[in-house]
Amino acid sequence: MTAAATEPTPEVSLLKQYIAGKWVDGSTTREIVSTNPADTRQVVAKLKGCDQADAVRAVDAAEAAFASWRAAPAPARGRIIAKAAAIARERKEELARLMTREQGKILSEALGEMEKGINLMEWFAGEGMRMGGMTQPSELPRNLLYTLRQPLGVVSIITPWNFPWAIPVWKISPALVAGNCVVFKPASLVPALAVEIVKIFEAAGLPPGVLNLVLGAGSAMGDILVSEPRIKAVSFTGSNEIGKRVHTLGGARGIKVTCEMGGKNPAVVWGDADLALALGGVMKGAFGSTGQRCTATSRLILDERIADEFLKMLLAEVKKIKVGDGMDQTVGMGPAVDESQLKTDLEYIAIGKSEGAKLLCGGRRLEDADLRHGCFVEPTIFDGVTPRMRLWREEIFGPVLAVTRAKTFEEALALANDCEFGLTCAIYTQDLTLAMRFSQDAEAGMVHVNSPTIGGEAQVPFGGIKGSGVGEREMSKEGLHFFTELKTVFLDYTGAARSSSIY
């Protein structure tokens, strides 16, 4: 374990909201303070949060900008996104370092997240050239049947703290390319990076009012970003509790809502697997980003024939993980995002012990030297976890891995599916038949064969089933289609030809 890296502390940023193309203070008297989770003595940013009136003003601005933005050709909208991607690439290192200071993930992971977000922006920029419909033959003579996609209007985008760059840009970019105007509300733990996202779009030439930023606690803004009558769609990523409320409120209004929520993702390592490959995948999936991702590997199902051998390998690797400040390039795992998440991690570790699971490693808060000023917990593994235990069923969002064993493939598949969530899963095997059966029968929106449960690519859909998500998928064309209405046009040009004839 390591002490926090010593670097000069940057000046504290005093943040503002962005409404109608202007940077303005929020109206609440409550000051929101963003601190470095690796050393909570370091303040990253301060701001006055928004209230309901601020949120309504943001909707006003978006509504006022919609007509002209909608009228801009889709390729022109795409070129602004492309320019934003280019600006982000120039600032990649700087923004990754800000991400590490504000959110806590190690610098290499922050750089990876920056690259992923830029790739997504580039993909959606190209969709400005491809946002077409289709034509189909009509049963009638001299009739043209075609479809087109049109923007919805004002949309709200609500994002979490764990991917403070990639998730906002993979929602904002398709919304803008489709011709919508956006009210963006990020998690209050990561306001500084959200401000930089908006500055990038502003520098790329986005007109005033097309993208608006409201910062602060969701409780202060109430349900405005879902219930305001002019909001035509909501894209949300976050907890199941809040996601279900967003879906309920949006559904009551009959608007489009997509909610990407929790995960309790299983990885199966079967007896014929390449164990070294599986080891690397489980390590990345379980302990990368301090386990703070919806796609994290939080359940491990081992073929009992190789279980002891694999756990021996796994424990040896986990002991090599250096925990500390992500700015230190020798560190392999950063802090929990804040004291609240750290408390949750420790509470679940205590629950695992009380339920009778066998603690193989970890389980402690780290408070040696400068680590005592941060939110650090050891990477933790429990063996002998059963499906009745809360460790197996509930999302922790921390570096806590629950392990069980299976005698048959059918048992392993049943264990993988025995969960209310269904975001992603993985299997490690050299048996093509088992891999195909798992891909077919696993109850998840995404399946990985011989690769970690984490990850996604711009050109394919991202999302889950069961308790992991409702509404349309994100990324790829599905991510763009969510922000559009599909219109079918029936054009009978027989009469038009007759009426225009001079003969």
Contents of the next structure:
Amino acid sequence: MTAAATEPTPEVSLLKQYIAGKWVDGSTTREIVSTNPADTRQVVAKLKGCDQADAVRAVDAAEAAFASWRAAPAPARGRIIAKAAAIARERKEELARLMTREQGKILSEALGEMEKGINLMEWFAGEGMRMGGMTQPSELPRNLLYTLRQPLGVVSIITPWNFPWAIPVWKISPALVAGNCVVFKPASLVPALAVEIVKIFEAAGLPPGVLNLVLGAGSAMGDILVSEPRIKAVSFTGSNEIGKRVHTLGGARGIKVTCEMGGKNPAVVWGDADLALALGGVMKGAFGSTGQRCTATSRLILDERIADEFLKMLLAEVKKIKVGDGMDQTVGMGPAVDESQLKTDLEYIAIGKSEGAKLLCGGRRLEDADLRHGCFVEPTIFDGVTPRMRLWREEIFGPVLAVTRAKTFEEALALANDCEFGLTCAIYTQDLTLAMRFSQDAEAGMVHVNSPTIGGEAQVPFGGIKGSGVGEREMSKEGLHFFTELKTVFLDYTGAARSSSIY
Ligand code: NAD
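Mind sharing the form predicted together with ligand NAD? What's above is the form predicted on its own.
Once more the chain from above appears, this time first in line as the rest of the complex follows.
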């Protein structure tokens, strides 16, 4: 376990808000400072945060831009997204490095996230060519029934810190291609990357006011981005606590709201599984991105016939993880995103111990040498976790894996479903019948068979059920449809012949 930053510290970026096509200071006196979680002495960016009045100015700008953006042909809107995707591809390496400095994930993961986001932009750009509705035959002669998909107006996009590139672009791209104008509020831990996202759309030729950026604390302006009367929809990703608040406020106004929230995702490793494959998947799911994925594997259910053998393999593998600065290419796991998340991780580790779970490995903050300047925690595994324990039920959002054992497939399935969340899940088995039964009965929005709980693709819906999500799914056609209003047109072209019609 090692590693300090391996390159000279770049200069601190002084960031601004983007409202009506202009880069302006936020009105609050409160300074927001983004630091490198691998070494919190390094400041990445600074800015003056927005207040509610700034947020309202962003809504004014979006409202003013809406009529002409709505009137632009959808393929032309799509071409701007395509251009933005091309610019992002050119800047991929540079932005991945910024992501690692600002958010902490290791460089290979940051590059993977960049690629995922670019794929999503490319996919939604193409949707500009396919913004059609449908036609249907009418019961009436010389009548045509068809539907149109139309934009909603001004929409708010509120995003978390854990995927600071992919989540904003998978929301902004469909919102724009559908013809909406956007007020974008990223998490205040990752402002530098958010500014680069907006710069990419600006460079691609997006007209002023169509995309506006407000940076600052959710507590300072979050509610206004849901309750402002001109906001027609909110697309939110983040914690359950804030998601429920956003959903309640938006619901009271009767606007469209989609909230993608937390997860506590189970992986089942059954007795007949390819254990080497399962090992790779569980490692990636539990400790990739320092466990800070909504889709992270945080519960592991082992067929008791292979449980001891699999845990032995898992512990040997975890020992190989080098924890440190994600810029160092030999590092396998980066820091927690900040001191507060690190504290949460350590608190849950203490809770696990006090609840009587058996700590198999990890559990400590890492403070050797340069690591003491960062927010590093050991990859941690608890065995003997029961469904009544908080370790089993609550999202930690860190590299902490809760393990239990099952005697029968039915028991494993029940354990997987015994949770408030329902984002994603995985089963490792070679038995087609078990794989099919699991896919059918697992209570989750996404099921993986012989692959880790993580990941998504532009072409298919992404999202959860139960406590993990409410509203429409993201990505794919569903992700686009959320940002549209569906209109049905009844077109009667019988004209003068109508009076003679027997119908
Ligand atoms: P968070 O809920 O603290 O913040 C999310 C966003 O909401 C931030 O931009 C924040 O500033 C803003 N916000 C805060 N208060 C607000 C308010 N009153 N009104 C409106 N917005 C407000 O979440 P986080 O800590 O940034 O992210 C981690 C969480 O996100 C985890 O729970 C994780 O599971 C979840 N997540 C879910 C998915 C998914 O697709 N299901 C994906 C990624 C992350």
